[in-house]
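As a starting point, one isolated chain is supplied in structure tokens, in the form predicted on its own.
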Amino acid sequence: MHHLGATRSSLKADHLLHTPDTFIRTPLPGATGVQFIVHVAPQLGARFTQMTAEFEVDGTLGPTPAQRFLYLLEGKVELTVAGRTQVIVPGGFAYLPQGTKHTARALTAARAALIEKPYEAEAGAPAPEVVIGVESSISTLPLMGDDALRVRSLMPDGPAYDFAVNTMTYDPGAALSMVEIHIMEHGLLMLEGGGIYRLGDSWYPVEAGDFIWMAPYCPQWFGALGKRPAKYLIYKNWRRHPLGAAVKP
């Protein structure tokens, strides 16, 4: 159905609401049965990539030049690493630090949200290592001693690890407690319900299914709304200085 050039879908200097109804397919290397939705890449100046791989039954997923994680939305996945194979369910989740051979091959028709992102080493921390998990397992914390805004982090808080990703849940009604301005940039997928989302000076509804890219220094705040909670999966780079391999110890 044609909606005469309507959508909700936005793009800014600062950030990008990126709706279902504008997402194309592709294929890419190194996977065969797999259809990928390139959410935010460098060409938009991010400095990482975040994916949907789309799979079909036997479609497998290889190895990447940079550190993977997935989280997987439907489906079964069998995932394979070192030699040790592991179902993966949905809510489950795998940290793949770079180089690491895997590969993830599709027991059913299976959907997975993937960021990818080059390693950035600092001087004298450990190597980071692989993590498999399930996130119903990770205890939730209240975020800043609100009980209505529940947080879940799925990576190692480490020197070792250079970026974090958490699910944030808010109950109907909950909302940040203030508008964040900050370094890191964000990448965003609703995974239920809904609500609104301030970016820059932009507002705008949001529902399970979108994706938010956002910029470092994007102002941002989340407010939930409807009957049910809502529920995002979030990516932020974390632990590195912002001058990089310019500064010397």
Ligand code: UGY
The other form holds:
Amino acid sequence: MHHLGATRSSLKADHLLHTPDTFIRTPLPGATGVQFIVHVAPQLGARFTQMTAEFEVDGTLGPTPAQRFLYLLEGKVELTVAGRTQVIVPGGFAYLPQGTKHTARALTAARAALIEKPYEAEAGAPAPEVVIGVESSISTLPLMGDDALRVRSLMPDGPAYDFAVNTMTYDPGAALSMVEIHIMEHGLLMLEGGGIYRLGDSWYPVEAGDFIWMAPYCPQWFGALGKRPAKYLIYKNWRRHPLGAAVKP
Ligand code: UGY
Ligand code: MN
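Next, report the structure of the form predicted in complex with the ligand; the form predicted on its own has already been given.
Below is the whole assembly, all chains and molecules, this chain first.
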């Protein structure tokens, strides 16, 4: 099927909308039986990378030079870390601090969202710890008091951690109460439903399966459309001084 060059994907200086019709897969060093869709990386100006890892049965991730966050989308993955083995099922997630030895092996064909970021150490902050969790067991918080827009924070919040990963669920018709413009950048994977995303000066229809990168200060707004809730997984850098690595004492 030819689309005569048309796609919903769009790349602008301050954002990328990456839709499944434009995904290209690549192997990565050390991984076996896994194909990666690299949605965003420093090559585009991001200070993290976000990928979708598609595992065959027995597929295994390779090492990463950075912190790694894994959120399972489909299938079953066995994670071994610090001598413990745990099976992760969809909605399950794991955070592995930079340098943590681990193996992640698929027990069935599986798909996972992978977020990796070089750690920004903070003088006096404790070291980050491994986290393994299940999204459904985390309580939801209404965003700015709006019960139709519920947030779950998957990462612990404390000085040890330099990024956050949340899920946000919008009832049909719910919307962000403001256009946000902020220093944090975002990696966003639409998990369910859809709606309209404003990015910079463009408004896009988006649906489950789409990925969005928002650069720092990218104007952003979302409204959910349709008859079922819209839900996304969203990364942001967090809790570090903006001059951070730029200023050497
Ligand atoms: O956490 C956030 O900045 C979030 N409210 N942004 C977004 O949904 N685009
Ligand atoms: Mn935001």
